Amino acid sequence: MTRLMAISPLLVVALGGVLLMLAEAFSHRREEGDVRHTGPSSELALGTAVTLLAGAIMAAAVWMVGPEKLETLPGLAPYYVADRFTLFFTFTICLGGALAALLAGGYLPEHKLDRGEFYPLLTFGTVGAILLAAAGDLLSLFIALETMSLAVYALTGFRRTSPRSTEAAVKYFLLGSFAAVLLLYGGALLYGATGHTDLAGIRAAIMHPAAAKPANLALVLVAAALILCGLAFKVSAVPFHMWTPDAYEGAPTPATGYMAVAVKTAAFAMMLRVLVGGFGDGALASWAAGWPPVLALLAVVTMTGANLVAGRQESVKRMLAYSSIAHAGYVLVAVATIPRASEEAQASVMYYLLAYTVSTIGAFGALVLCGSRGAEAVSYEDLAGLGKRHPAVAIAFTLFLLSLTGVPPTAGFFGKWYVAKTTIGAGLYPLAIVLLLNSALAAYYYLRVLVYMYMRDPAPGAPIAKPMRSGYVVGALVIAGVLVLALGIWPTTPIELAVQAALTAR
């Protein structure tokens, strides 16, 4: 039991995938007209949502034991680690999935498309999402990634009647292909330069040239060059976003919350096992020759363009997806901040997504609640008046665009403040700098969403986004909420968590 009691959280949601899957196959269909629908899918919305949540809690559980302390499974090691950074992952990807699967609960239904495989598929996504977060072995880093990414594409196009949804589907998926060939090629590269596909042993290889087998440096340069692109494609990094905005627009805005939380946080994940397991050595990790350098440059590319473009967009969503883009710059900030403040960047960037993650599901999930079907927010106008029409509604949306923003004292705040921190004590002033500086630009197209909604009035004859109703929807909404308030009042701890995490990432 405590070998097992090592992968509950990752046993927790994988059988409640399967039992929701066969709950699927078995539920009853009905015909409406010329719309097939498979209910109810209120019941598996909730079922996704207590399984995620139930591999939180199990997460929560192992970390309060101490992963340290379980004995692990033979041979499991280092194909899936079982460690704290693993754990917090874990929670994290588990809390986004869950509050997506109940904003699906309300959503599919209203806007008909009410089809059971959505909560498997979300589920098997997570699964894959977790296995790419305790991935220490490149095998089964490369099966995680592309059991995530599958489930993803298919979310993607499964608007199966929409030629946008289509194209962003299809879009994702050869980009997403394309990007893991990268990853596939590099990882093959690495195994024929050091002799291992494990973590560990790569790093020990190229640290150690006169071990038994020397890493051919050459080779291991062209396949770090390699993996750093598909990472970046995988966290969406200008300039390989391209599939970003498309697909963020195309797919169910419930999936798009999912992909902004669940996808990027195992991505991110994914990065750091990679560049401090395997490429951590001092050569690769120097700021004179290694990847932080190149991490930097594409930090400040991610940010500034991203913001830049995000400010011109009419179509909320849209503009959401370039926001995503910029979120993922920050944090490739600390992430490029490793090797002069190693536990304390590898925190920041953990603390950044658990506050990213609760903030920009409450943003898309307060988008969902204001409009209805054929009364759908899409753009800035849709929104125009909403503040004296619905307040309450207005008032959620405002709480999660202000922690997006950085306005104290929500989550969002002090993610930024966090990494703006670790970064000015790692000495990197010209970063910090622009990471402050793109966080002011970010405040314009957050706040113009705000002046819209309390500050102008609908023109004669515009159409009204009318809010949705579903205790769904806002039930995710209001654990959204209470955790950005409380992230944002009280971070210590989930900061002294991250940190704990980080030693055992080294």
Contents of the next structure:
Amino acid sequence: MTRLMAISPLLVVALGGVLLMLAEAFSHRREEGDVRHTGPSSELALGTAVTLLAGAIMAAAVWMVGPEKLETLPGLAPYYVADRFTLFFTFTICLGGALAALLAGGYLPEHKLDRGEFYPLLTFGTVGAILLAAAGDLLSLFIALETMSLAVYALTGFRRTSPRSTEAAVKYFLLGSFAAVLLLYGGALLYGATGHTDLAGIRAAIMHPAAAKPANLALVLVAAALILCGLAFKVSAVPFHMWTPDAYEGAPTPATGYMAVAVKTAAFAMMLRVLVGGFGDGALASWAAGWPPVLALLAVVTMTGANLVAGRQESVKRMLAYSSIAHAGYVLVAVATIPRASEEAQASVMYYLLAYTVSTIGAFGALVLCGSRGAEAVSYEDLAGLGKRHPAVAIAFTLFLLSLTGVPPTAGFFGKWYVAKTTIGAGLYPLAIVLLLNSALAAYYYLRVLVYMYMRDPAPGAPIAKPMRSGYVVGALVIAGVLVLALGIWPTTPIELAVQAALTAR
Amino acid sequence: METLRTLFPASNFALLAVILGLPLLGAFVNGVFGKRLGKEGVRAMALAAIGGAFLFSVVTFLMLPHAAAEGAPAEKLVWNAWRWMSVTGRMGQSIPIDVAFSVDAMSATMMLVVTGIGFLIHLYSVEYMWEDPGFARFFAYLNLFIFAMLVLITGDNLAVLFVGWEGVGMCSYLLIGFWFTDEKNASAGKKAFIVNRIGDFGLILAISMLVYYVGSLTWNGIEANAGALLTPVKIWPIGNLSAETLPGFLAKILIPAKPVQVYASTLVGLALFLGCAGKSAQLPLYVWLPDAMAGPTPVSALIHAATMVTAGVYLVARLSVVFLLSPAAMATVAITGVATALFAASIGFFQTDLKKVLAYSTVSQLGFMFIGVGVGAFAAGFFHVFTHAFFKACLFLGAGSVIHAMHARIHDVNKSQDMRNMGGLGRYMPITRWTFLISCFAIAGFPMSAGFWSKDEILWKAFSNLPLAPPASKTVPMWAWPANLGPAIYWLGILAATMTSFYMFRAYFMTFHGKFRGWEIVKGWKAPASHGHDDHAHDDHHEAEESLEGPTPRESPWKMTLPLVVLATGAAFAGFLMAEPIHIAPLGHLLEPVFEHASKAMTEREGAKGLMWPMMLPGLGAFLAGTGAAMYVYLNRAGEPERAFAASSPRFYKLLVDKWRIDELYDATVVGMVDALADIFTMADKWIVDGILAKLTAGVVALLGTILRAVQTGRVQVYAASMVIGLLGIGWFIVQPHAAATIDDTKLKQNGQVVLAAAPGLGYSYLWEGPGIPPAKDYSPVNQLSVRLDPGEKKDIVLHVRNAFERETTTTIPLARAGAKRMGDPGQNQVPEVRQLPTGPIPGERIQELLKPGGFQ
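Show the other one: the form predicted in complex with its partner chain, since we just had the form predicted alone.
Next comes the full complex, and the chain you just saw is listed first.
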């Protein structure tokens, strides 16, 4: 039993998912279009949130015990690496998932999408995400990736009657398959070149070409290029990002929030595992010819491109989609500096993802709260005058947008600050300058929401958003808001924890 | 008592947490739940909080260690809450700054005043503000003020004091602008805040200098290390300004033959005093206090008369050790004090607004307090704070009671406070009248009243004290206190006291004697139903009518008169707590250890011995002259001489009524200058920043965004194509070889050695070419190359790189070394090289040198 302790966060979530599925199956299913307000969602949403928060708490508990001290199952090692890195990401992912589930508890009944399968999908997607953060082997990595992706595809198309939702799901599925193929092909080539599927073995084979069976380095390079493309797709870096706005806009907003935080966090965990664990040796992580310059270029293109387009959006939800792309760009900056400043850079990635998780889920949650059935908040115009009509909602939205902008004392500010600090510390001044310019650019479209909420009055006769009433959404916003401020006021503790969680570069 | 002593030992006196916590709790509860609690609940909360704080303050006062009596050093009750932060001093030492509170005799007395008078004023306000819609908000602010004031007086270091200092400033701002819907009140609040900021700048400066020179912010630390303040500081020319760095004619004007040096203690003292002058409304920063009377009258009584405004005096007394080290700073304090006392008294002469008269008398009395602390009579100055709190609070509350009565018929704020509309109220409001009269006697210095003892003590000390010059350095002479400065201050103080008794009794007679001028009194008059008493808004159509009818003015209810009676009792008898001339001075004994060092630094002026009793006579004369004149003019002749004076010299009279037009002067100079500057910046912002820069960048960004957006067509094929482009780009980058090298030239200047390291890459092999490099046959994994350069030599190194795909590329690295090219054998080259070595670490060492103690002088 004690051997299961190390993987207890995963087990809690997985078992919870099975139970939720059973509960959903045996509960009285209600048809769509029922006029009564409470549906199966309410209980299931709470169950899911509790399950995922339990996962997060288990992760914290295992952290306190110390995963190094725990005995694990034999043979688990490369397939599920039970280290602090996994625990940190498990915590972030579960937190994001739990908040998304709470949002769904308010959103789905309000918009007559009250079907119970949302929650098992979300829970199993989270299982995939946790596995992905823990995978130290290309085989389990791929399985985890597909587990997560399939759940998310289904969540994207959850709004069955909406052609836009269905279209988004199909597009996401097609392109996602494409990216998965690139990853798989890259993995196969790596296996061919090195004879290993576990990342540590691959790394050893690359580092010591004079070993028993020398690796075919040309093949390794091709494989690296393919895998980088697959990773870039999953974190939606420009130019692999084009599915993102469509999928984010088509999916129901809680699912969008889930994709923007939990899925993206897991994808970055995978990226760190592969790049630091597998491709971390000096030759492949070279600043002249390896993956760091590729990522730096991707980061610059991603930040700039996403911010430029985000400024031109009329839909707030689509703007948030582009903003999540831009944030991926900021994180990529930190990832690119890992060869120069290993622990600090990884810690800044992890802190950023944590800060980004609470801010983004809060922003999507505030957007959910702003709208009700038939009067959903979509465009900037819908939000005009919200600050006067519904000050509490507007204040919450403002807090999260300020955090996304990076205004102290919010979590977002310290996220950006740590990334900029490591980048400057690593001597990559141009990258830091581009990052800071881009944050200024991003302020334009975040603050534009505030301008509409507080300084504009709705045009006479124009549709205006009517806030919904939901304890779940409010609860999620309160949790997220407290965390945004807490992370912003006491940023050093999470950063210290993240430094402990960093993967060793050796 | 013994139980309490064990429960709260002097070194960890957590009872202070209760005293501080109660008002804070009250503020929180009333502020957040005030609307729901209802008026009764708010009243209970506010009174309980302050009453509790008062009771515990009494306990604290009784528990003060009486070690002083046995000759031991004064002990304090200390509560160290938590470590706030720690800063690094100039010696590199760590200076802890704690959230710590301590109580000694002075702060305990202040605590009693603040919570005791605060409680009475809370009780009074319950009645006064009962009809106000902002009842809960008012008490939340008032409780918050008490909390901040207690932080100010119990803080054990300047940092905590500063928190309280700013806190009372904020509460004052909130309460002055309490009826913020009126433009006048809101701008009075702003004025108070902004003028105080000017003073706060000085205080912050003083705090920084104390950290720098003394290395401590706690009272004990400052006292222990104050000697460090006797450091001469060069104040002009500043920085590296010197005859060399300036053009000739400027140098002649600006650079004196000898640099101007003053003592750090003078700088710190003056900066501190700037802060105190702001908070305690001294020249030239007094302008905010008269306007602050726009707030509710209990606020004027509590904050702008009895407690907050005396914080400056408290701070000077608290940091007396700093001032004693600088006779110049003390003289500044004393002279500013006497000038303010005179100046404010002259303005008070012909004001017609009852609250304005009291406001200027407050400014004037604060001047007296500063005379006290300025001439080294810290205990006397502080005692005047104490007595003034009683009689001035009583006067203000009395004025509030009168205004309350006037509100029965006159709702306009200005007219209900105008003494020309009053008169004869003594008949209708006996309690208010008698308490007001007692307080007038006290403030005018009637013998044996509270004001007499404190004021005469101050003036006597001004006459007799001569501050000793502290031991000075030989190079910079210490400014010495001239022998006749004290008597000059004394006689000017007597003049101010005469004026005080005149205008105070003028106010008394105009308000309570003569014929009632407010309205036609009609017995059994009933208010028209539509006009409730609760609207404080301007309601002036009544006043438009020529003759106004109204009811008989009524005495205020007991909640308002009880505080008046208590305070008037204090005004009459509180003086006996420190009646030094007749040797009844329990408070004086208590304060002795606090100002022990101060008494040592003072000496009695020659020729003052034995003159104490005779020198009281001018004070008595001042009272008689002022009061008699007021009685003659306003009681016997009903103000006729004032009108005659106004008619004979109208311009001077108008100047006094317009308060010397200082506000107009400030408007024209300081405010006007700032406004002009703001206008310039606004223009620049509008045309350059918003006009050109913003439009241009926004246009470019929008254009790029539109172009990029056009790619997002929604067709999945385009999306896939974009991914393929990304894949091809990454693939191309990875397949392509990249030749780059880092150059390590740290040893270039020493021996001409440069180490080149080619950037690594997976499967890369390298080939180096260049002059002086042995030619290699083929690519090898060696990625480092060491090159030697002679001075002035240039070399081009060529790096060939081949990658795993057998693709090759080349780059050229130019290397050069500065210095003259020398011919001859390398052995000779070495010698001059060594000589011209800049020896790397030296600049760094210089900086270290500067950072050492004593480096910056």
